[in-house]
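One chain comes next, on its own, written as structure tokens: the form predicted on its own.
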Amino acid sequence: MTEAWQFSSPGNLNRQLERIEPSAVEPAIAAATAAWRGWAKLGLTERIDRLKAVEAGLREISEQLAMGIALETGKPLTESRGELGAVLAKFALTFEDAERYLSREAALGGPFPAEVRHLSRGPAVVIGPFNFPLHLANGAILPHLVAGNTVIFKPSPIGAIVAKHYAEVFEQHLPAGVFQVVQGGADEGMSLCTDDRVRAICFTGSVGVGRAIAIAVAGDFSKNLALEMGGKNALVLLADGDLRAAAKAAALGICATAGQRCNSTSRAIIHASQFDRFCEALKEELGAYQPGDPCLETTTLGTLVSEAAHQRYATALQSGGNWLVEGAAMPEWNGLPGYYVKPAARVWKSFRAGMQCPHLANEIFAPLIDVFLAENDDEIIALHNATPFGLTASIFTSSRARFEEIGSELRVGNLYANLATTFSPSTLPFGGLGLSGNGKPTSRGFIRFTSDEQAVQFGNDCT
């Protein structure tokens, strides 16, 4: 079991924070489990009804709620307050898709009259990663309640203080046993999923996390596992694209919560007519994100979430190689001790370079951008599939001939013409291929891997 434990801020390691005790897991999936019958026979009205009482509770508190994600993570209050904004949006998104997704559907053709119906699961575990602490779990908490799962969370334990207090407004207004959480780590985590009584799990995080929970859970078949892994995202940049639009889009990628997104633009593939003035354009763009107190305004670029992710950073800066803006991991800033960062940004000349970069394969999760040089389409296209990750790119070019014509070649599950490859709106569904998740995108439209379908036939004398 894992043991308690207490963090200091990222921004302010003078700061501790509350200590947090680790949950039992029977008495959680028991709880669920005698409650599931009960929360799903309200029916789907009924269910919707006591989740507007949650939003509501929610709104009375984000701001408390953001200035939570801002000290436990470090990401910058102003994005601190765009991710509860985001989780107040969901609920009224996830009780559209109900309407779409769940509604007894009318069978036609056959002999007798039948129809399709959409069967409550079970109790559902949501895992959810440090770096959206509430919006991404909230993604898929919220789906679940709506079909008639139980939920159990287990948030990061870097952001589980923020997940206690959202889950208090939750067990305010619904029934007992309905949602939990449960804090923990990995020990927790595996727990929870692979308790036979446990009938869906969703999973932000590592690959390795993310693989280890699908090889243990593998010979249960019928339960059902939504994973959503990351990303190497890249930014490519045509002849005829806007330099400065993909600078100022490549630049916001990369800074965004430090680098720590699975959207994050860590790669930027650009044309060989426009790659001196793109990068000379980046550095410039980069100057604008500057470190800063993550609970400040005005801060642009926050911390990095942990002691870990600051000396991988660290690290990564000594990788070698040629290098646009140095960028640097910082003990404090402006006298504050923290996992203060700088971005980077480092440049490959040829096509034979850009595909012997060592971190191809890996995310670093920050502020770093490698800057790859293509001669042609071909080295485009190659340079952007040479990642087993799948998860957003952005195309900048003015033709939407060239788009579809590129685009079409790129594996990724989330594409986009002349926007930052974090954009990511949460009224699209959102999922990768390859090492970025398993064919059960989150965000719009989840709602579907929640329940189970029933075919339903009347024969004669049924009235």
Ligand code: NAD
Second form
Amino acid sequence: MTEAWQFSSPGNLNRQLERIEPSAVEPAIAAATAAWRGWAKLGLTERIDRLKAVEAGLREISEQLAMGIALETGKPLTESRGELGAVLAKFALTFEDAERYLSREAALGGPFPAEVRHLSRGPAVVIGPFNFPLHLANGAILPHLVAGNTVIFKPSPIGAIVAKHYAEVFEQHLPAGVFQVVQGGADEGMSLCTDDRVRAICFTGSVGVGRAIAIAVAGDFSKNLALEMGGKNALVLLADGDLRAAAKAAALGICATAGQRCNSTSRAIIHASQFDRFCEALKEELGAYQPGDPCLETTTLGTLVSEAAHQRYATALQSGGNWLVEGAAMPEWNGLPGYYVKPAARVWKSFRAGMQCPHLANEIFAPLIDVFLAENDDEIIALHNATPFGLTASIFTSSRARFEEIGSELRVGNLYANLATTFSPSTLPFGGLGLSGNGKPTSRGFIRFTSDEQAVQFGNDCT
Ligand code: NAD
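Please move on to the form predicted in complex with the ligand, as the form predicted on its own is already shown.
All chains and molecules follow, beginning with the one already shown.
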């Protein structure tokens, strides 16, 4: 989706950024392979101690990293700080998960004493997207390291500078080769994925790239592949739901990170009895998100990430439709040249029109929300499931029974009641159905996908 290197800040194109060069792949894989056994043999406690030193080092530079994310990706500073908070919180959560999932389990009931062990695999490759350039990769890097694997992190070319500073802290505290960053794009990413010595891949990004990786490594069936991809997430408002709260959540869900989140609320499905009033409320709530310099604390709507993304949004705004809020892609804001935007909302006033919406299978990845009218439960469910994605959904209702009734029909990996679709805390697993993932949820509990199980039994005379 986003591939080109860019060397100026999306919030101020006059501001030049450090140039990062692509790295050599082969030496990184060789070093990760050589370092693996030593790291695995250190034992869990020692590995966790080393990672606690990394956590302290990252904490010291967290403000610098947050500003780096704002500068490089156009994500507002307050959101970027939130991302760093999630990066740091992930250390303790991963250590807890290790206790739960990596302990040896006594296997009872067999003819001999037995247990199930968890074996580290070797080098793992973590490929990250631009929109959470540290948090999402970090969520796969830590479990792999704790489980005794070595890690090569291939960040997005947009996010490469902040990834470099993040990686320096790991390199300072871990033995050589245990954690490395390989800078680059598609070529470096694919070379890493297809190397036989790499035993696991965790990819977060677009469906097209995820599919290309899956096809390329399909023959190596023992290579563990975890894919986290896109979404076309819907907020559903039932007849008994709080429409004001729903409109607020929808506006937040499409304006956070300027609509560039996998869990962005790119769709709202509204019961007919609430439709007109919801639309009015949504218009008002979207008005609260005004563009601004991503590096300022007061900014609530950052920029799009790149010229290509900005152009894609401009094209979408010109593509016709019934606009509730027209939106804009602007070349500057307050004298700063950049990829500035205003949010947009488009309405589909009948079930038939909604089902024919040509945008159900594509992420626009910009602050554009499509609002659909539904007359009854069947229409709500059909509209919801009319996309091939299945990442997050939220149902606004005051009735738990209605939540269960509708929720059980929605094809989605993360289901919320009366919350924004973007409210996905690190304390829970996070993974998508359909085109959104391949059944290995990241975030909480991801550590269970970072090792191989081995069944061991002790026959007579082994004491
Ligand atoms: P992208 O697919 O363009 O790039 C993701 C990463 O893949 C980058 O590091 C890129 O350099 C690398 N890459 C590109 N081509 C490759 C190839 N042929 N082989 C190996 N690696 C390759 O995605 P993006 O634009 O950076 O991020 C946006 C996408 O990520 C959206 O689709 C979004 O929904 C998705 N996303 C998903 C989640 C989730 O958890 N489900 C989270 C965030 C973003």
